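The chain below stands alone and is given in C-alpha cells; this is the form predicted on its own.
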Amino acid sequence: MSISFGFEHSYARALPGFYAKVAPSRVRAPTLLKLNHALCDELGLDARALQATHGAAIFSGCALPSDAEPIALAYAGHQFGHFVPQLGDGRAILLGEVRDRAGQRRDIQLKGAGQTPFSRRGDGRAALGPVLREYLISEAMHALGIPTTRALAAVATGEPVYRESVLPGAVFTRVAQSHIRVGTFQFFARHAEPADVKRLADYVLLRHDPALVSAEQPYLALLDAVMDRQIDLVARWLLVGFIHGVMNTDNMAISGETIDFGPCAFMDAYDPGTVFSSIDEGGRYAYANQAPIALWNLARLAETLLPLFDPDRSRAIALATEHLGQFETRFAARWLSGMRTKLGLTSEQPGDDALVQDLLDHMHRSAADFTCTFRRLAAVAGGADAEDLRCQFHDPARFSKWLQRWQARCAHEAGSPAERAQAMRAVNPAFIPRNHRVEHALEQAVRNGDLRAFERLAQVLSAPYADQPMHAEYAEPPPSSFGAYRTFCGT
C-alpha cells in the first residue's frame, strides 16, 4: 500500500533534538470503528479511500502513509503543581503536520500506537473506552463553538490491554494545530540552552502568531497571545459548565485547543467546587479554579521566557508580572461578556455582574442544572410559561424575584422577545455529554462491542444547539440512581 497525506515536517526540520524517531508498533486486527469523514474533508484527505481500503491499517499506525516521519515530542510539566522534568509522549507519536484547505497547518498524532522512549514503563498503549471518549468529547466541544483538538479516526487493534482488568485496546487519531505546549518550554528551559528556548519561541511565534515576529517585543508579545488564547478557552468551557479535570502544565496547548480529555466531564447540577476526577483529591482543578490554574500555567511559561524580555533578570520579571497582572481584569470581562449573552443581553450595564452572580447563587443552593437553567431560561424570553424553570429551584417565590429582575433588565434591550430567545438558544446548548449517556455508550462498547448507542450519542452531540424534539432524552439531567460521578485518567 502506498499512500500520500502531504506531510510536512516543520517541528522536526526546525528543533531537531527535542524528540525521538520512534515508529508506531503493529498490532494484530485492526479494525476502523470510527472516521471523521467531515474533518477528513477539512483536511483534504480521501475519506472514501480510507474508510475502505487503507483507514484501520494507517490509523492504527501498521502501515502508514509514504510520507510520514514518526515521532515522539519532548515535554516537561507541572503535575498537580509538582515539576517533573521530563514526560514527554509516552504513547503518542505524531506522523507529521498537513496544510487543511484553509492553509492552517494541523498535526496528525496517533495515540495509543506503541511504547516509545518517553513511556516511563507503559505499554503505550490505549484502551477503546477512552478512545471512545475522546472522540465524543473532542467532537462535542468542537460542536459547541470550543477551540480544541479533534478527533479523526478511532481503530479496534484487536489485542487486549491491561490495566485493572483486561480491556480491548484501541488508538485514537487527533489532529491539532499543534502539540505544543507550555511543558515543552518547560522542557527546553531545563534541558537546552538559552538559544534552543529562543529557537522554540520564534518557531511558535512564525506557526501561531505570525504577525507578531515584527512586534518591538515579539515574546512579551507572544505570552499576550497565548495568554488571551487560554482566557477565551477557560471562560468558554465555564459558560457551558465543562470541567478539564488535569489542568497540568503539559496539558495546556499554546495554540489555545483543549487538549487531553482523560478526566474530564461536564458539569450537571451547578456548584463551583465540582470535581469529578479521582486523582484530584485536593480539587486543584475544580470547576471555579480553572481560571486561577490558567494564570498559574501562564506564569510557568512566562519563567521560561524571561531571558527573552529583558537580559536583566529583575526587570524581564518586572516586564512578565506587569503582562500577567491583566489576566484577572480580562477573563473577567470575558466571563461576563459571555453571561449576557447567555441571559440574551447584548448590551453593558450597571450590575450586570450582580444579575448573573445571583443566578448562580440560586442555582447552587437549590442544585439546578446547569445547562436545563440555562436553555429554559431561554424558552422563558421567548414568552414561554416559567414554571418548568422555576420548579428546578427550592423556593421558586425567591427565584421568581431574580426572574422579575431580569426581564426587567431585558426590556432596556433592543430586539423583540422572539429574537432575544433565538439568540440564547445559539450560545445555550440543550445537549453536552451528559455523564451517564457518555458511561452507557462506553460500556456498550467496551461491554458487548456495541456502538449504537456511541454513533447515536455522536450524532446528538453534532447539533448541540438544536431543539432535536425527537432526541429530547438525552437533553435531561441523569436520574438520581446514577450517583455521583468520577472520571479517571484511563492511561
Ligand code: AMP
Second form
Amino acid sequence: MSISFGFEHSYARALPGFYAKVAPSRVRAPTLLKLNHALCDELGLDARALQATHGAAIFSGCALPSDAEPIALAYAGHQFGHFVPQLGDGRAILLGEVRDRAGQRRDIQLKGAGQTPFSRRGDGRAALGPVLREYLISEAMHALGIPTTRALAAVATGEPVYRESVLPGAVFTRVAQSHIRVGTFQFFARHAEPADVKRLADYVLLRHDPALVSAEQPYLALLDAVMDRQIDLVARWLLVGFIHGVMNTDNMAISGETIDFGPCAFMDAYDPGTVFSSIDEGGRYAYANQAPIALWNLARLAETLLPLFDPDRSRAIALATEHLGQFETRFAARWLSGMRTKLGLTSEQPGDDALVQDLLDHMHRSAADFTCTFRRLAAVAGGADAEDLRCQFHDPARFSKWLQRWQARCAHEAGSPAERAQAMRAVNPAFIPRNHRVEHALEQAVRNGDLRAFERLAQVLSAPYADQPMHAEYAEPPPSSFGAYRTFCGT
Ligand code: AMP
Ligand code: MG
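Switch over from the form predicted on its own to the form predicted together with this ligand, please.
Full complex below, order starting with the chain above.
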C-alpha cells in the first residue's frame, strides 16, 4: 500500500533490544466500525481517505502504512502488588510515532492485532465489547478534559475470539503521548545495565520533559514531573468519580495519561470504598485508594532510578524519600482546589476543607448520585429551586443546613450567581459514561451488530458539560433494576 503516515521511530532507534519486531496478523474480514475524524485531523491523517478506502485494512493490521515499523514493547510490572518481571505488549503492536499539529509526538498502536513474543498464553486478540468500551470511555475522558490515551479507530475482524464464550473479534487503535509505563522502567532496571536505565530516562526526559534536561538534578526533576502529572490525573479522576480499577505499575503511563480501560467505571452513588472490578477482591484499587496507590507506584518508579539520583545508595534513597514525601500535601492541595472549583469557590477560606468533607459525608450517608449532586448544586448556585438537590438526601432538613453554610460561603465570592453557576457547570459534568448506558450500547453492538446506541452515547458524551436537554435521560442514574455493577479485566 502506498499510503504513508509520516511515521518516526524514535523509541526503536533510541532503545534497541527492548522491544520485538513483530508484524500484525491478518484477519479474515476487517470492517471499519468507527474512525475518529477529529483525532485524524489532529494527527494530520486524511480521515476521508481512511474512511473511504484504507481504514479497515490499516486499523486491523492487514495492511500497513509504507513507513510503519511494527514493534511490541517490553515491560514488567507490579500486578496487585506482585512483581511480574516480564509482561510486555502481548496483544498490542506499535506502528510508529507521528507529530501532531501541535508538534507533539504521538504513538499509534494497534491493540488486538495478533500474538507477539510477549503474549505468553494469550491469543493476542481483543473482543468487540471491550474495544468499543475503551473507545467510548477514553473519548469521554478526553471530552471531560482529563489526560488520556485516545481512540483513533475500531475495526471488526470478522473472526471469533474465545473467552468464556465465543465473541466477535475487533482491533482497537490507540493513540498515546507514549506507551512508556512505570513498568517499562522496572523492566530495564530488572533486565538491563544501569546505563540502559539511564538511556531510557534520558529518552523520557527528551520526549516528555525537554525543559528538565538541563536541570541540576534531571532524574529527580523527572520523578517530580511524573509525580505532578499523576497527582493532577488522579485528582481529576476523583473529581468526576472515575475508578480506574487496575492501577498496576504497568498501567501507569509516564506521560500522565489515563491508560488501560479494562475494568474502569464511573461511580453513580457516592461511596469512597467503591470497587467495580471483579478481580479486585481486597479493594486495592477502590475509588479512595487511588491516590495512595499512585504514590506506591511512584515509589516503584523511584526505586528504578536510585542509581541515577546518587551513586551512594543510602543518599539516593534519602533523596527519593524526600521528593516522594511531598506527594500527600501536594495531592491534598490539588484535590481541594478542584473541589473548591466544583463548589463554585474561587477564593480560599480556612473552613473550605470541612465544607467539602461534610458534603461528601452527606452524600455517602444518603448514597447520593455523585454527578447529579454537583450538577444540581450548579443549578442552585444560579438561583434554581433546591428541591431537586435536597430530594437526593435521606435527611433533607439536615442537608439544608449544609446548603445554607455553602450559600453563606458563596456570598463572600466575587462573581454573580449566574457567573458562578456557569463556572460550576463547566467543571461539573451533566453526562458521564453511565454503566447501564455503556452496557446497553455494547450489548446492542455485540449481540445484534447494531451500533446506533453506541453512536448516540458517544455523541452525548462528546459534550459532557453542555445541558443537552434532548438527551436528559442520559444524565440520570441507573434504574434500581440495574443492580450492582461488576467489571472484568478479560479484555
Ligand atoms: P492488561 O490487563 O490489559 O493490563 O494486560 C496485562 C498483560 O497481559 C499485558 O502484558 C498484556 O499484553 C497481556 N494480555 C492481556 N490480554 C492478552 C491477550 N488476549 N493476549 C496476549 N496478551 C494479553
Ligand atoms: Mg495493561
